[in-house]
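Presented as structure tokens, the chain that follows is alone, the form predicted on its own.
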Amino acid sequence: MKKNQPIGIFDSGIGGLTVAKAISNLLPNESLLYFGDTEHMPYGDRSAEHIRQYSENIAEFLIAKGAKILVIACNSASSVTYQLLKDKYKGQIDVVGVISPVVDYVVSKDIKKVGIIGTKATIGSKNHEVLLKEKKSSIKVVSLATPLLAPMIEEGFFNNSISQTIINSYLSNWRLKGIQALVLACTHYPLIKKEILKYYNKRVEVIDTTEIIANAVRKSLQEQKLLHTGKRGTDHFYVSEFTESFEKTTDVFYGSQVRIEEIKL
């Protein structure tokens, strides 16, 4: 493994930009492999078998193509294949998924309750849930499926009254009532921080998991001499269903518009 290979990502469509876009500015000497799987998303609505399925086969592409690290930046595929990606690879390559790094985060605060928001899957996995109340018995953790989110945010409904209306909905349910802080356990989420931010007017630390995944990044290819200070490389994004829209919409997720290339997986 050498240290001017690419940090792999990959996620179940556009979400997973706000992941590369984070590790872009932490690490700007390192280059990106970033592949969407939009044939397939959302994967929140798809079954486990699915998400398996779908997440090795990535994996499998983005570690051919030279990928000295793998970034699971979709919640509902970490719930679901990263401990098994991380058994598979054990010794090869190391894999973050999005979820033990946040949890980790949480548990260092002084947060007595906390909230999730997600999707389906990512909340059915009750995955969040589990890895705190291991590490930390005393936290009361409490989960909300925000469906409509995700696609809202895709469709560009966000930053506007129509948004705001459907953010406060879910907010105001009253299994958050009490809470210290919100996890936003989807990677579209931090396009809609602002208006959560704005909904609890800093009564409630908002917990943006981008920027914690990564520092994760960093402390796996630090703790492995894998961190590249040279001169970056040149990034590469792929999805596996190619639209003029998805490529024009990479432009609100990364900040900036990027090439897009379809490869059937």
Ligand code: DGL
Contents of the next structure:
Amino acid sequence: MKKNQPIGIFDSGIGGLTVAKAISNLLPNESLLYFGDTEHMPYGDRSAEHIRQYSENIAEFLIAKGAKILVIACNSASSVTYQLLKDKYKGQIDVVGVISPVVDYVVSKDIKKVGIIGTKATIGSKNHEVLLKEKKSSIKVVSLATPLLAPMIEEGFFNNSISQTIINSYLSNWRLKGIQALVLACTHYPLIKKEILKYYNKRVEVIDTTEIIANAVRKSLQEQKLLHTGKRGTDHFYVSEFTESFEKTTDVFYGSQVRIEEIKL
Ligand code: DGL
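Show the form predicted in complex with the named molecule, please, the one above being the form predicted on its own.
Next comes the full complex, this chain leading.
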């Protein structure tokens, strides 16, 4: 493995771009290899078996393209495939998921009651809840599936009155009453963070996981002595089905020269 190989990142669509952006900000010398499985989006409504299958195919693709580390930039996929991929590639390539790093962050803070919002697959897996309770038995965890949000964002509906209405409707659920912090357990949600903050008006800490994940990636690369300090190579963005909103979001994040390649796995 060489330091100048790219960081492989995947998600079902544009959500993982929020993680890619955070990695890019923290590690500006690293080049990125990104796969958005837009053809199968939303993962959150798919069976664990399907999500596993897609994730394994994508992991193989990214490794074949030269990735030096794999980042599962999707909570739905991390919920059902993190351990599987971690074990499968042990000794070959490290895998970073999005759940454990955020759980560690939450337990390190003085939070007594925390809300988790995510897709049906993520919330149904109970991963956050189980890990949080394992590390801090006194913590109260309320999990709420918010399945309309990821497809809404993927379609480019954010920062408008329609998205704000849907967000407000979910967040006003009585079960989230009294939380001190809310974990955005879907990598699409940083794109609606402003609207979530607006709803809470500083009463609740909104935990966006992107920087936490970027730090976990840096730590892994550091430990493996794989941090790249030389000139940054070219980033590559792949999707399984071209969508306009993916292109638009990528443009906003990385500049207009970004080329998106469609590829069927
Ligand atoms: N970005 C994915 C996640 O973090 C969810 C989107 C989807 O359902 O495909 O869970």
